[in-house]
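One chain is shown next in structure tokens, namely the form predicted alone.
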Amino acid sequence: MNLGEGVRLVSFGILALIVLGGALGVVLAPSMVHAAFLLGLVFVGMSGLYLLLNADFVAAAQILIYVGAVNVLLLFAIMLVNRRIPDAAAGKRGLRNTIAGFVCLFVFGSLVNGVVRVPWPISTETPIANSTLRIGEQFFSYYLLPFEAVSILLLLALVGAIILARREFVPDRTESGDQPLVLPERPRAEMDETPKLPETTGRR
């Protein structure tokens, strides 16, 4: 074993240890803003993986999406939603851990079955000297209605959103006399209340 081996494979044992500690942070931390925190630095931790791939495009993407835009979208949706948990449904956390660690071992389970079982063969071809030219072709060529499908999709998720977040601007009760829209985590915002400020007796 060069060098050039042994750097690899010491930098590969530590970011699969970044990957399963912060994995197991985001199960186990009793704060869901600690979990998302965590949650981020798993995918940087994949990005340092997919860099040994010499997938550099993957490396990038999972930074600038997964880290940059989709951790910080569930820290943002954490913090303003702050739904607290009820007594009832307290008490029933325990039956439903009990049931997730079930589930959590034979997933894990079956992965380690299928990484032992399945051959891997290593391939001996030279890496591809630039991967986000040939993954340019790939998109724009022969997957090119899929990734238009997932722009649209995306456009969807985000109006969904801006609707949501707008919602102090929803009727409080349709002609009908219906309710659009409940939504009892978040108070309803008077729009129509200005603070004022306090009265001053006396003169300087």
The other form holds:
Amino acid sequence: MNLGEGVRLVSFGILALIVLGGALGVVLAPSMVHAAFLLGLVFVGMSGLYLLLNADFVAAAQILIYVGAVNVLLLFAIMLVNRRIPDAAAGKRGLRNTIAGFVCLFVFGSLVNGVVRVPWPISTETPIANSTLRIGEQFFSYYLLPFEAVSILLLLALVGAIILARREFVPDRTESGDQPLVLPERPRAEMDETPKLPETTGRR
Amino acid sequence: MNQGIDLQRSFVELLTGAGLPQEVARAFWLPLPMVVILAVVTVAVLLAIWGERKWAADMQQRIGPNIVGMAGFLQGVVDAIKLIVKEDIIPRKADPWLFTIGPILVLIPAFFAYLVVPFGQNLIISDLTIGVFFLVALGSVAPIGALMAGYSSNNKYALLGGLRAAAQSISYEIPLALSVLSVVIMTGSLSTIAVVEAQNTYGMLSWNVFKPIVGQVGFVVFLISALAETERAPFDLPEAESELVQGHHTEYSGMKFALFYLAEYANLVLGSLMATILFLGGWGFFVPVETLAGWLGVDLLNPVFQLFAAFLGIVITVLKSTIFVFLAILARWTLPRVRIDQLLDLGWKFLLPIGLVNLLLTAAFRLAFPGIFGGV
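Having displayed the form predicted alone, please output the structure of the form predicted together with the partner chain.
Let us now look at the entire complex, which starts with that chain.
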């Protein structure tokens, strides 16, 4: 075994430990913020695994999208809504956890069974030097339709988010009179129309 | 273009000549670049801090540090020693683990990014095929550290500062990436070496900043977003000492605070180096190396000239990035801080559309005038 193979083996071990340990932590950590940070660690470990598979572009994209965008957004949401709600179902915790544990064990067992039984073919091809180029070519030829479909989906999500953020499009009252959405801030146009304080007492 | 100085090969050959097997010689080589990076970045940070203090003092008609070392040059070192020996305080109600990891997470990407910064043809730690993308991806990790530091301090100002830092970082990453992408379109490669080489075919004229229209627009968008990414004044809202005490640095002291400080200046130097590489032709002199060799009347492969060219490359890179460091310091000490809504307006409503249009224009220009914009 030469140096390169040794390094690869050791780094695979470390990365696998990071991913598995981090994933366990995400599920078992009592604090939601800790779980979210551990999720970031899992994403970094995954990107390391991609690097070991010679997929450098995919690894960097994993960091950029999952760690830099998804995880930050998750943390943002958690921190902005950082309320400690008393757990109503605290009494049923034990039963729930037991059932969840059994289900997880079952899924784990079937996955291990599948992994062990299938004879995985190991490719002996030399990895391509510039995977970015190949990915780009594939995107604009063979996978053009899925690529465009995903783009349109993202555009729709973007427009939807903007509409939700612009308050004037969201109805404040339904016809039955109850308030479905209580918004903490009002759009500026409505603020100007608020009735002025009656001038009764004269000058102070 | 693989002529020139290859330090790794020479080093390995030297050790194998001394009777070591090649694998062992390679293993000895591995830690060297890392040590060099640490040393170079630390020295660069010290220089940037010294420059900041001296220039700031000049702008405010003071003298600035002038006692320790020559013209106060060693003031940064003394400050670092002071911060190292200072007591490390963790607030009682803070989350000790996250409180410790936060500053480390801010620092590591900043140092990591120097892996792909070239100072010359072969003076780079690793010429990744995805170099530029790697830089952008690493830049996106830093907000996690800020969020972690802000949350774990268990302090409302720290939390607000952390959230602001993350929001600002995310908003300005997009225009930054768009302006970088336009450079990538003009180059046709993500490797930092290729980006610089593409700009040095005709000397100064082929630098990206002199490409008609798209070069200048991309350059301005890049400069503004890079300045916002470093979170320094006029974009220092996460700190905003008059409203948020010190933002997510509030509860930190001693070495942990020094890590934040180090990361800030490492990011400043990194941003300047990125601007140099992407828009100002990296290590390239005003004329191509071939012309320079012709002027001096020496062969391009002459070892002495090679050494001279490598030296010139480093000096030029450092000089060009010093200009940007100076610009950032000038902006910090002369411009007032923007408000948070102005900041977000600038990012989302001005820089983002301009960046998108610039990207489209670059693609169109490349198809229309392949000679100028690096088409095939």
